[in-house]
Amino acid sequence: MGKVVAGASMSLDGYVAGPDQSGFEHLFDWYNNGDVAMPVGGEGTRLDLKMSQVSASRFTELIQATGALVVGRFLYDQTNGWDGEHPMQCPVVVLTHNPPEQHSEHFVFVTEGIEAAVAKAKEIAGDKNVGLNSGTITRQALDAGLVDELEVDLVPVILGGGTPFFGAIANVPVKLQGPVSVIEGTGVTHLSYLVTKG
């Protein structure tokens, strides 16, 4: 059974986007600062990043680990649905109170909540990992105790505002066990820790 993994690129001061959604040239600098080729993606979502090796290595297994994605319709929107199918090339649920009319066959839109979105995510995956987004899903998550892990890239920034990795959660404190894995890459920390559960 697949862990249900929250993770994103995040600055010192906690944001995984700055003011007006800027800062993205800062968090994902580590993509493209090292001398190792990392291709993601399909035809028309192909990204050609160049890591260092300890943090390509690191990359590698989550996409090998996770089976489906869970995100929010905002993200899927300023992606444009990532014109069809998700760099990570697995499947993605989409939670909204609006599922648009047409969309690609690599998306699932579910209307129920977060708990029906993970559950739908988890039967897709299967043996694999969930992955969830940061933000309004990962707090949301975290809430209703879905989240067994997260995974933070911390980068050596300071936003100073923005949009934080986890909002204003409601069920503090969120105990955590860890890092049960500590990685440094060129540019970023890889942080892993499991959450307390009960």
Second form
There are 2 protein chains.
Amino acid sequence: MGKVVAGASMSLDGYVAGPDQSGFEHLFDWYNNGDVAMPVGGEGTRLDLKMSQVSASRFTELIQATGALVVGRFLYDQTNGWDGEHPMQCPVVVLTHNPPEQHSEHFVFVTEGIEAAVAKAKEIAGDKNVGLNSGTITRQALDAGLVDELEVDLVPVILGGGTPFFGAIANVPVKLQGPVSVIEGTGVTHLSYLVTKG
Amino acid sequence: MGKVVAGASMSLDGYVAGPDQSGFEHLFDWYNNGDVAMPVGGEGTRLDLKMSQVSASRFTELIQATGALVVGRFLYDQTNGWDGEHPMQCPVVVLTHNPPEQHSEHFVFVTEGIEAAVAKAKEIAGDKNVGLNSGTITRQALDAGLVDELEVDLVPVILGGGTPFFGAIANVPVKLQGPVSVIEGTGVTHLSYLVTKG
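Having seen the form predicted alone, the form predicted in complex with another copy of the chain:
Starting with the chain above, the whole complex follows.
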């Protein structure tokens, strides 16, 4: 059984998006500030990223370890359903109250809440990990005790407001172990933490 | 001339205090989770901390480099003026609208705003650094472009709310360089960033 891993590019002050959906040029600068080609996505959705060597290695490991993603409807809509396929090219479970009538075969819609969405993603992922994106999904999953690991790509910028990665979690404090891994990229520090259960 | 350095123990979600002034047992766990004795404070205010070796070395460097502190009135009141002397045993400039009538000789009160408080602290510190504590002072100083460096002691806990280290900074995004130093302690990751000016 794989792990449930919540991950995001986060500003030093804890935001995954700045005020009014700003700041992405800073949060995702590390996707394109290196010289190692990192093509992601399938036909029609291909993105040619260029990362530092360490970030490329880490990103590749992450993609290979992930068997399914759970995302919220906001992210799905904001990206227009990634035009049919998520750049990580794995199945995506979308948690929503109102599934769309038409959608690509790479997406599954779950309406019964975060437990059901994560259970569905685990079923799809098999031995691989389930990835959670982003703030709202992570908050719900932490509150439900479903998260095993946090992968924070900590970016050297202060955004001053916006969408927090963790938000107003009800069941706090959430104690973590680690970082169990610290990888210094260019314009990003990749930090891994284990969530202490019980 | 020394640098102006804002520093704090901060949760992964960006707080220097949890809801209702909670969470300090997590944020400052690294002050007392090691086996290297680190006595701080003067007579009557002595604290016998016990840190990991790496945190003790880092803490010693920080104390030796700091010539004066700037704090807000809230922190001064909350600590009862550190009972007369700050544990770092350096002069403290307190920014306040209403200076107290009586206070220990180790404190200076400034009413003319953050620029005046930092200027006074620089005058006292000479070649050494000026330290800023904590959230409100750091926010004001960042907005005024007065901060050279951030020293974040990142603690593996999510507090879910409380007092943010950075808060609603007006002049965002604040771009940083680094981390220029990453030191892994026990239950804390010491991160240093330079503030990009202009």
